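This document starts with one chain, in the form predicted alone, laid out as structure tokens.
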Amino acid sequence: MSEQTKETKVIEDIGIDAGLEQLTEEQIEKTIMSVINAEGGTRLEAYTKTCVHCGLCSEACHYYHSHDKDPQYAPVGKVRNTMWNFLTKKGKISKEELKRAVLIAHTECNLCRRCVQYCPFGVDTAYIIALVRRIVHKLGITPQYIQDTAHSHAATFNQMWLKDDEWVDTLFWQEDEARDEIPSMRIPLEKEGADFMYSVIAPEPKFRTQLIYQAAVIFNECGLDWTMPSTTGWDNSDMCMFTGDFEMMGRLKRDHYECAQRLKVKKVVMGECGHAYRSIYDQGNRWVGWRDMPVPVIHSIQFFWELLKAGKIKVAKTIDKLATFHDPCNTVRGMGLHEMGREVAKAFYPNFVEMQPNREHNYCCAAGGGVINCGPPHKMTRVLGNRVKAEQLKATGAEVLIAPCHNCHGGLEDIIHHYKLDMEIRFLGDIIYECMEKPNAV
């Protein structure tokens, strides 16, 4: 039995444990079968009947590699211990089995979809595990930390319990700070008809306010027509998508789009977050029932690339340190922005080395899919479950790791610290801000 297995068996999480105490066998069976029949439907049936248990997906999973190829961490093993168990037993699952299923679905799978690249039939393990999380949500046994975040979304429409005045005050503060550097600097609020609305995730005003500052400077120095809202709709993060609270996910996405529509902007530019992008362009909008996005959405990776190609971002200096590029799951496997990201990174870090493997085959950061949001009780599950990422990073010899995604930063920082790697992590916006020409700076 591996070190990781021993640890997960004794993890206490009040969100899971207290919820389990209140459940009856009848509730468990009824909820499991209701979700399977009403929401899983033909898609779930197709995947479970198509899978031939060949195990080719095993080589895709960072948890599997990091635990010396223990088969219980293979994607097929995770499905066997969750959804297949539910189906085989027709929902008659013990509380012990259910707790194990919660831990697998929420802390041992990042929904990264790397395994889909290896399956000869295209079985989407992430979809199956997400459906397990949906069942868990409806049973009320979601890990407490990520459930608290989902509650924040429901109460405030942002994941950090930021009040409306705190959000606006933060923008005024960053504008004031930036004007010491660029006197003409402004963060336009509530400007109707702008070319784009810039949206961020709530950890930026709460913990990484410098990223708002840097993006505002980039847009200002490029002479762009943009705005940010003063109302809800500014936070594009979405932990409800990961907890299985799809009803709240739909409310969040509707609010986000309606905010952009109210401002009559031509498009929405998303900050450097992968899951938020996935939520708004692929899942939340579909849950609401829209066939197409009512306002076009573009990720900042692509936006920065377009500005660079158009000559609006001009390179003032390059940095002579060996750099490598981490491919976030949702912008690369989910949207194919790998080459754009590299072109922007290499414009400022010409001394560049690739991880092996890379692009759509790159290993996940082990923080995405809501896993890092499950909090301290489960931190070592993901850190020990991504030893292979530490080995991949170390092999590059790079001094700088460029990762255009918030959750990736959080997960990679923990990996770098735990495995004692000497690397600096940077966002694309952070790099552009430092190295671009700023004609209006004093």
Contents of the next structure:
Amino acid sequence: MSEQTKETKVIEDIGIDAGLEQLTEEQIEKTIMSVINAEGGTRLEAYTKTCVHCGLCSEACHYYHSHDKDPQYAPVGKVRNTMWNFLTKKGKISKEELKRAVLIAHTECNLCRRCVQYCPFGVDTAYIIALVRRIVHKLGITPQYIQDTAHSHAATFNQMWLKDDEWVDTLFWQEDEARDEIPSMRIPLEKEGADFMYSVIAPEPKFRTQLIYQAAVIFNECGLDWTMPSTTGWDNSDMCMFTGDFEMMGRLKRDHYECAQRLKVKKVVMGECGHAYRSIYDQGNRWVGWRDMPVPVIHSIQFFWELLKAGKIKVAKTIDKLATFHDPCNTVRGMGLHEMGREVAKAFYPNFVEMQPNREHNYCCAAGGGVINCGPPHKMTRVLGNRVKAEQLKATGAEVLIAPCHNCHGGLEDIIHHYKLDMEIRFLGDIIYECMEKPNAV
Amino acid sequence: MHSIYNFATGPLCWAAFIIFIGGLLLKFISMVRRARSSEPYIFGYFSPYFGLRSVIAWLIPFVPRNGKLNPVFTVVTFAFHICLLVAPLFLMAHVMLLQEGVGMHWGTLSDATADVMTVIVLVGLAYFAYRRCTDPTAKYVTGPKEWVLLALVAAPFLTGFLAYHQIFDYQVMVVLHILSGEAMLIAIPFTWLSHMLLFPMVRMYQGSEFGGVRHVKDW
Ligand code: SF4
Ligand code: SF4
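Could the form predicted in complex with its partner chain be shown next, to go alongside the form predicted alone?
Every chain and every other molecule in the complex is listed next, the one we just looked at coming first.
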């Protein structure tokens, strides 16, 4: 039995397996070819025809390094076992090959785009793999957990099945809690014409309410004019982008932007999330037909940096522990925010060490691109697929790991735990909240 | 032998150049047209500044991080590509043929220089072949097509070298040299050898996206 089929047997995922059972070979062939012909476009042609099969892109991929240079995990190796296979066999592929393709596309590639920076031609493997996911979506064989979040997006316009009243309730609750600390504290709901709308991802109200609390305290103590919406559009996250449900991705982004337009805010500030940012400035907006962002959206990294530079955030104390900074793919390879991120981090952790490589060449956390959202059946794929991250972290000798992205946090936590590294992971907001001057606090 | 020679340097030569240049041109036009109809926004993001910035960065050895990480490959590939383009274009015999045929001419290399360059091309190809057998990823994605293309590029240089040094039968070598050179030209538009056209196209697009939209360098 080949290595490929061995792995296919091991991982069970009801979303893939039950979906595959219902498919006929004709359906598979027809769907593959129709997506390739209708949506593959010039870029697919250019990328597949340009590739000289040199393997230089392997250097880019954390999965490849973590699997002792197993070429199945090299970017071009993944394309070989997915899209090339589809193209050369004209869509006539077995269910076993298809399952392997689903696992590769959804759990062995984070769409981190690092390989674009390592291929001399700029072949965008992430684009090709995303197209494979689109085919997988159309075939109805997306991994169950992430498909569930996509369903939630479709039904509720948020990722976590939160009901409308739960959202507003959560904000009231956080406001209430924060008043013990800062009696004048407000989370202004539905304030038309405010300077900015703050949007978050649904896991914040669901599991990480303290992040909303902390952001609210920071904005309050800086004396900012801000608001949060009480309607849908508050959740900026987008798993549909990662499952290839582009129609839904477009609806989500339209809702988010229209929410900001309804509130007549000057801009949107979003929490410390990487993928949501990508959906907003790069993919979702394009699907709807906006070249750029119809309302400017600023990532927290940049916003905190601006507040710090403007002297609105004042450093009350610094922390002595040795800290390092993990650059999230979507904020560095996505928006070049690396210098701003470390400037904010260093303001509070002057004792700072860089991991190698860093900035736009940093290794991905292996949780991004929707991989962590594929849930428990695939957890070990990403943890074992990122041993190189553990080595990179360990080599810094740092006690504190600063990562301004939710997905990265999830992935890095698992890595730190599995490889027994002794590191505390922090968000920028969490650090600022702890260390800034809070004039209104009692 | 003479009639083959005349055919190879006459009609076949014209055909090869027409297919080579016309094929690349058609490829370019069809890709741009297809992009205009199916992905018009590619042009919306296209930026000559960021596009060229990326192309230039990748044309300077050891500027891209991956170039620094693979120093041997970088040296070999730059030497190989420069010699591959320069040697045939400026070889005295080629320029003279061109002058006789269509009346155009330009500067030439000394034969000794061209000879060294030919050897560099062949050594480069040997290195690529070695790498395809030893680098795990290159090996994994190398099939018969890759070997045929390597051989196709090697053939005109090898036969040219042998003919110049009068090893084996001179006339046979010259004819083989011409035929294999034409075969290589014809193959370019239809195989990944077309990366000579696609490299600037893809890199310009990627450079535009990375520089213009994502504010980050792609090397
Ligand atoms: S995980 Fe990143 S580097 Fe690896 S293939 Fe996917 S996009 Fe490329
Ligand atoms: S994607 Fe680029 S680096 Fe990777 S094998 Fe193809 S040409 Fe080489």
